[in-house]
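Here's a solo chain for you in structure tokens, the form predicted alone.
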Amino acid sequence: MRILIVYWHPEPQSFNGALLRRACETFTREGHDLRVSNLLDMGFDPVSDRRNFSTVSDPQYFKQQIEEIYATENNGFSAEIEGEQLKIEWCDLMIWQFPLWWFGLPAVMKGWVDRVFAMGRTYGNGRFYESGVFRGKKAMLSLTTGGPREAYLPGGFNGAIDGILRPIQRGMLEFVGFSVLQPHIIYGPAHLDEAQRRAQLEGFDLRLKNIFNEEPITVGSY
């Protein structure tokens, strides 16, 4: 199977970095085709502007969606953005590996979505949700939190994790057609000891070995 991992964390030695390395080792060992967008190593700029494009629809007024449609029709995305779009079109499964920051994606990963999920190319013209461009493909969030599990339960200190992740799982992934798998969440890795961290990595390895047998979840409304 063909797998794309999109990763960002500012520290390569973080537990997110360890999860990325373990995923790469597991998928390679299992014989899958793997590509990684390591946004940290790439120095990916999250800011959208005309650099997204090699074409120009309206030189007087920048409206990103109009330029995206024009670029889709005229092979006009920059090499950087085109490369990321091709990776998404290539994969069977996409995994996003990141730390949960301020109840959402870190800025660099959110900017990757802003720039790469382009109107005309990845959605639009009635291609949304079940009719989305990427229907038939699966996606999974793999993330860490700062707080413990009980803080993310219904009625907990931060509220239910399902509600926190819904804008990402429903509003980004399902919006463009992906079927979403149960998120893989490591709660408060900074508070775990070395043996507990190793156990979490082994659990991640076991899940990834069997991930193509998993059924999508129903994201629902919260």
Contents of the next structure:
Number of protein chains: 2
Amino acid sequence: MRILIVYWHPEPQSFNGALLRRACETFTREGHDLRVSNLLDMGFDPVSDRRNFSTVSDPQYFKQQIEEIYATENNGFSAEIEGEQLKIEWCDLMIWQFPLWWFGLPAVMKGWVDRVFAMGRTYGNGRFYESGVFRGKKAMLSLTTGGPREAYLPGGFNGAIDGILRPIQRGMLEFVGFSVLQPHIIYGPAHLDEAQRRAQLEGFDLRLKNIFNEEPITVGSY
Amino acid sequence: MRILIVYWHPEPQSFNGALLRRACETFTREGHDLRVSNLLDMGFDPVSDRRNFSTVSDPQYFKQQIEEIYATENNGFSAEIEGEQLKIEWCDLMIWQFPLWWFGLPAVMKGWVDRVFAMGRTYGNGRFYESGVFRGKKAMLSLTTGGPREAYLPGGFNGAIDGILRPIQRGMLEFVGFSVLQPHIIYGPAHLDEAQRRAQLEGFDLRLKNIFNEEPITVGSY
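Pass me the form predicted together with a further copy of the same chain as well; I've looked at the form predicted alone already.
Everything in the complex follows now, all chains and molecules, and the chain you saw is the first one.
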């Protein structure tokens, strides 16, 4: 199967980095085709504006969705953006590996979505949600938190993790047609000892080995 | 009163730009003290890493929260970040003006949060939510959407806007102690005609004139 991992964390030695490396080992060992968008190594620029495009539809007024439709019809995405779109179009499974920051994606990951998910190319013209461009593909969030599991239970300190992740799982992934797998969440890796971290990496390996047998979850709308 | 507006949109002539200019006119006319973080004009860099700091606690391993605590104790934030923190500490009311992108903040606004909301300085050590550093201050989201109002009702095309905004209002603003005012939402300004847009700007002016009489909403947890 064809797998794309999109990753960002400012510290390569972080547990997110370890999870990325482990996923690469697992998928390679299992004989899958793997591509990685390591947004740290790429120095990916998260600012969305005319830099997304080589074409210009309206030079007087920048309306991003108009430019995206025009670029879709005129091969006008910048090489950086086109490259990411091609990876999504290529894959069967997309994994986002990131630390949960402020109840959401870190800015670099969010900028990847802002710039790469483009009207015309990845959604629009009646192609949303169940009719989305990427229907048939699966996606999974793989994330770490600062706080412990109990902080993310319903009524917990930060509240239920499902609600916190819904804008990402529903508003980004399902919006463009992905079926969403159960998120893989490591709570508070900074508070685990070495043996516990190794056990988490083994559990991740085991899950990824069998991931193509998993059924999508129902994220649900609001 | 002292008001901080944090703003980003890639097109200055956008309706977000018009809302920013109108807010500045209104608050100036009403005699308030106003500061604006126009993240577009500032060319604000949304990438969070060692560039946030002039100090280094651990040169071998970058753990952002450790560096933030160290910077708090050693006057070690970069001038760019320190300047934004001082504005938040100064204000009575903070307004975020932005287009809702992918059910969330555009990356540049998210990067402002990732970098400026720093452990030690703006939260932590028992200071969260009701005990947050900025308790007594108010905040309001002022945003535009692409879709119409009915798309953001419970069970609507995108689902209830309250749930979509909760990670921002609860996980960012209330987390650091702000009381949150009812968000000001302009649905689908691209589909309004000139008279309707003028009416929306007048309505915004009217609301802002009386905003210091408003009671906070209950965002609620998950």
